[in-house]
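Take a look at this single chain, the form predicted on its own, given in structure tokens.
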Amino acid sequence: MNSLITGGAGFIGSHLAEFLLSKGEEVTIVDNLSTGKFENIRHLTDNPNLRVHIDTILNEPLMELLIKDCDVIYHLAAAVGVRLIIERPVETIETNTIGTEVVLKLANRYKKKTLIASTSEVYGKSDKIPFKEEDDSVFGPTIKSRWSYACSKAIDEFLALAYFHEKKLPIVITRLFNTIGPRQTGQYGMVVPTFVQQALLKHPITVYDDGQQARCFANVTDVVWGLHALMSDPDAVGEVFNVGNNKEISILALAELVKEMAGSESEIQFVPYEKAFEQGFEDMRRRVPDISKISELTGYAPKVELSETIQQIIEYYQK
């Protein structure tokens, strides 16, 4: 089996190349390295099984090449962060969109079963708790451009199921939510490495708002799990998929959890949102994966407890 993963020098990326080639199977990253880093898949790189590309997703004619010459597609290259969101929304929705359209008319092309990674963002501000594949989604309107991940996000939903429906590509749509674990960097708003990193620095630990906006994390170990578990059943064809963990977790708490266990004497520090992000920002107070669908289909069930993850992370940072 080829695998070829785009965004695969990301977080989510290399462990899932990672886990494929110690498998023993063949994979192809494409990576442009704008999020991503090389040194997250430099100790993969003596593997025989591994083939690097360093270029962008919108190189059609190397996208074909690649595509006609795998046996599966993991789509991950796209924008993440809120952070990166609000900077350049540009490139948030052109990477997004176009990047898989581009994905998806040559896998269309050569019939290649492709996994398209959403997110949990595409349910917007819905506050019905826990949320399932086939809620609503609630966005904000568009003069605050917090929603252009969302809706890009959701066309790519659209666009994959358009694909599946009319031209029989076997495709399967998971959103992640947050997903976290080593090599995963703050440098776009990730909350998690946010902390760690603020904790061992003893710098104020920064908590958005009142801290009460409460979250699920999931380890990326068991999130490669069920992308590859998913992708080896075909009932999951033409499916929607929520992947991540279902307990949740205050931001407050999480900050003091953090503390705790890097044995930081930072002090949590209240930020509100306009002062880190714009004016009239819109956030979620909860957001809750029913998991119930995959893991009926694949025995997906998270593993790693969040005090093991940010003790990896700690770890990852002190190195």
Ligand code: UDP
Second form
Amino acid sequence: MNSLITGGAGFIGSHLAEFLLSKGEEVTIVDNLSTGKFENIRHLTDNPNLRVHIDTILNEPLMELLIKDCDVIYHLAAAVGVRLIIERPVETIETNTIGTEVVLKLANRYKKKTLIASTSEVYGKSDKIPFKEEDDSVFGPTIKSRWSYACSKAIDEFLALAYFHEKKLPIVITRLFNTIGPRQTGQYGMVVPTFVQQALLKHPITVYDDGQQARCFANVTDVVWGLHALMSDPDAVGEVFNVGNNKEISILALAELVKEMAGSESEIQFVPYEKAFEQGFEDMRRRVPDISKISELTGYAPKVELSETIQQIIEYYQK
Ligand code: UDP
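Right, the form predicted on its own is done; let's see the coordinates for the form predicted in complex with uridine-5'-diphosphate (UDP).
In what comes next, the whole complex appears, and the chain from above leads the way.
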């Protein structure tokens, strides 16, 4: 089995590549290193089952060759991270829509099963907790750039479902909730690597707003297991699945946990959203996945506790 992973040098992509290679499978990575890093996959490059192409998924002639040659596609290449979305909105919208268009068009030409990595952002600011796959998306206005990410990913989902219904392309849509682990960078705003680095450097730990907003954090190895299980199950085709962990923690409690685990003397500093991002920035108070659909189909159950994951991330940054 040869899996093509777009965004394979990224945080989740590199863990997926490692997982598939460990099962003796072949992996082809295409990544333009925009947010991914070669360092993420350097330890895998001795493996003869791995091929790496440093290029953009917008390079259609290359993508045609790679897609023709592979058995399945994990389409993970995307612009991610709230900070990146606000600072570079053109890149976010174009990468997420045009890139997926290219992948799906070529996947359809050769009828290759494709997993689309979507996001919990597509639920938007809905307060109907927990989020179930068939729930409404509730977006804010277009003048607030955060929502461009949610909309661009919703378009990807619509397009993939359209290819499935109209052209019989086998697709699987996964909505990833907050995923964390070693190799994730804090550069684009993700909270856990940001807090870990701040704690280790004894810088103030920046909790936005009152810190009572809450998230559920899944270990990347659990998520990768889920993606592979869904791609291996014929009943997942044409369906949308939440993938994540459903244990919730407030951001303030997270800051305190990271501080304690890192043995840090950092102060916890509350920062208003307007200062961290832009005037009128909208955040979600809570974001909890209902994971019963993936669990019932594949037996998926998150195994790694949050504290264990934080420990892995602390060790990663200490190195
Ligand atoms: N956050 C924070 N301090 C930071 C970075 C993020 O308090 O330095 C908060 C952010 O406002 C959000 C939560 O942590 O409520 C998770 O943020 P992240 O960007 O990791 O993921 P999101 O769930 O927003 O996509």
